[in-house]
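Given next, in C-alpha cells, is a single chain: the form predicted on its own.
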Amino acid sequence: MTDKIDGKDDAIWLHCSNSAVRRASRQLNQLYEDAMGDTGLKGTQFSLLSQIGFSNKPSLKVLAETMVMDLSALGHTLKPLIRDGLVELFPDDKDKRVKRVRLTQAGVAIQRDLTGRWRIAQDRFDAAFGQEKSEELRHTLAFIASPEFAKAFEGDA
C-alpha cells in the first residue's frame, strides 16, 4: 500500500476523513457494482431494495432517515425502481398523507438474486480486508452514520 501520489506523501485523504471515506466509497461502489453484473442496478439501488425489504413497508420519511438521504434524493433513487416495477408507493392505512414503499414480486426476486451476488462481493471484501477488521469497520461506519455522531460533530452532545 502506498501513500504517495506523484511522489508526494501528503495526499488529501491522509489528512481529511471526508475525502478518505469518499474515495474508499467510490472504490467499493465500483467493486460491488461489478459484482452486481448485468442487472443494470447500481449499488445504491440494491441497498435501497434491501432496506425496503428489511424494513417491511417503511414510510418514505423513515426510509430516508435510515438511508441517511434527504427525501428528494430518495425520490430520485426510487423513480427508476418504481418505473421498472421493482417497488411501489402506497398510502398509509391510518394517515393517507404518509407514503409507504414496498417491494413488488419482481423487486423481491431481483433483491434475492442480487443478495447472492452481494454475498460473493462481501466474502471477497472480508477475505481481502480481514473478517475482524471488516466487522470493526462496519460498526465504525454505522456509528459515523448515526444521529448521535452527527450531534457530537455539531457539538450538540
The other form holds:
Number of protein chains: 2
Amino acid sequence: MTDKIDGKDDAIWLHCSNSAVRRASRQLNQLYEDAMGDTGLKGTQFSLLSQIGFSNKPSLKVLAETMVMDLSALGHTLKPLIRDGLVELFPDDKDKRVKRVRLTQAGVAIQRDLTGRWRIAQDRFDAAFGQEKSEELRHTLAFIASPEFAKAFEGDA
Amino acid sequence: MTDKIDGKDDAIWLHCSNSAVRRASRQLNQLYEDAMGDTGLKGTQFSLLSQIGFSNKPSLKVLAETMVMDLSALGHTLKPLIRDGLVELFPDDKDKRVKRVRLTQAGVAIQRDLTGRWRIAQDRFDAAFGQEKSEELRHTLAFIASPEFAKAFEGDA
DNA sequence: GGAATTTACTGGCATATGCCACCAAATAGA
DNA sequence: TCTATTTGGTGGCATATGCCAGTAAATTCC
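Condition change, the form predicted on its own to the form predicted together with the DNA:
Below is the entire complex, every chain and molecule, led by the chain shown above.
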C-alpha cells in the first residue's frame, strides 16, 4: 500500500499537525524575509531582538523558556547577533551562573528599523488572511506553545 | 523606551504571525519527537518519508515545491536519509537533469513503524486541542502554505 | 562546613533550511 | 544547427535548533 493510486493522493500535512505547522512556517519565513529582506537579518533574529527589547534584561534561561527554545539553541542563535554587536551578555549581580541579555545601542537602532519593515509584512499577512483571523491564529499558536498545552498533551493519562 | 515597565510586558509572537508559527513549531517538534523519539529519527524526517511514500517517485523539484522547501534544502535534508539507506535517488528516463526519489524497502519499513508512533502523538494533539479544531487548523496552515496565499500576500498591490 | 545534587551555561556534533555560485541538460530563438 | 536562456541539481557557507557532555556556581543534606 506504499504507493497509492498515482499522483498527489494525500499529504502528510493534512494529517500531521506538526508537519502542517512546520510547512506553514517555511512559507511565512519566506514571505516575511522577502518583505524585510535587505538588512541581511533573518526573521528569527528579528523575533529575538524584539523579544529582548520587550523584556527587561532577561537571563538566557528565562529568554529561552519564553521563546520556547532550547537554552543551548538560544546561545547558538545569539552568537551572530553578539558578534555583530547588536546584543550583549552581562553577568547577574546575585547569581554568578546567570547571564543576562540586552540590546546594544546598535541593536536598538536595528530593531527599530526592522520593526518598520516587519510591519509591512505583517500588514500584508493581515490583509491576505484577515485581521481578526490573524489575531485569533496568533492566540491559538500561543496556546499551542504554552506549557499548559504541553501538559495537556503529555500529562493527561 | 527600550526597557518597558518591568517584566513580561508584551511578546513578539502576539503581534507577529511569523514568530508565532515558529514558536509553536518548536513546541510541537518537541512534543512529537518526545512521543516518537527513540527511533532516532526527527519529525521532519518522518514528514519527508511519509510524503515520499504518499507521492509517486517525485522529482526533487516537485517534492521540494510540495513541501514548500528550497530545493537545495531538500537535497541537504535527504542526505542523512540516503546515507542511512531509507531513501534513494534515481534518474528520470526522459530528462537526464531530473532525479526522482523513492523509499527503499528499509525506508518503507521504518516509515510504517514511525507512523504508528506518530499516530500516538497526533492523537494526543487532537485530544488536547480538539479533533475538529485540529483538522481546521491543519487546513488553515495548508492555506497559509499555499501558492495562492503567497500570491495574495505579495501580489495584491 | 563539606559532599551530593541541582542549576545555568558552553561547546561539540548533527539535522533543518536557505542563498548563491556553478554545472549539465533541455529548450527557445535566429 | 548553433547559441542564449531556462531548468533541475549539487556543493559551500551561514543561520536555526536540539541533544549531550562537561563546568562552575548555588543549594540541599548530613
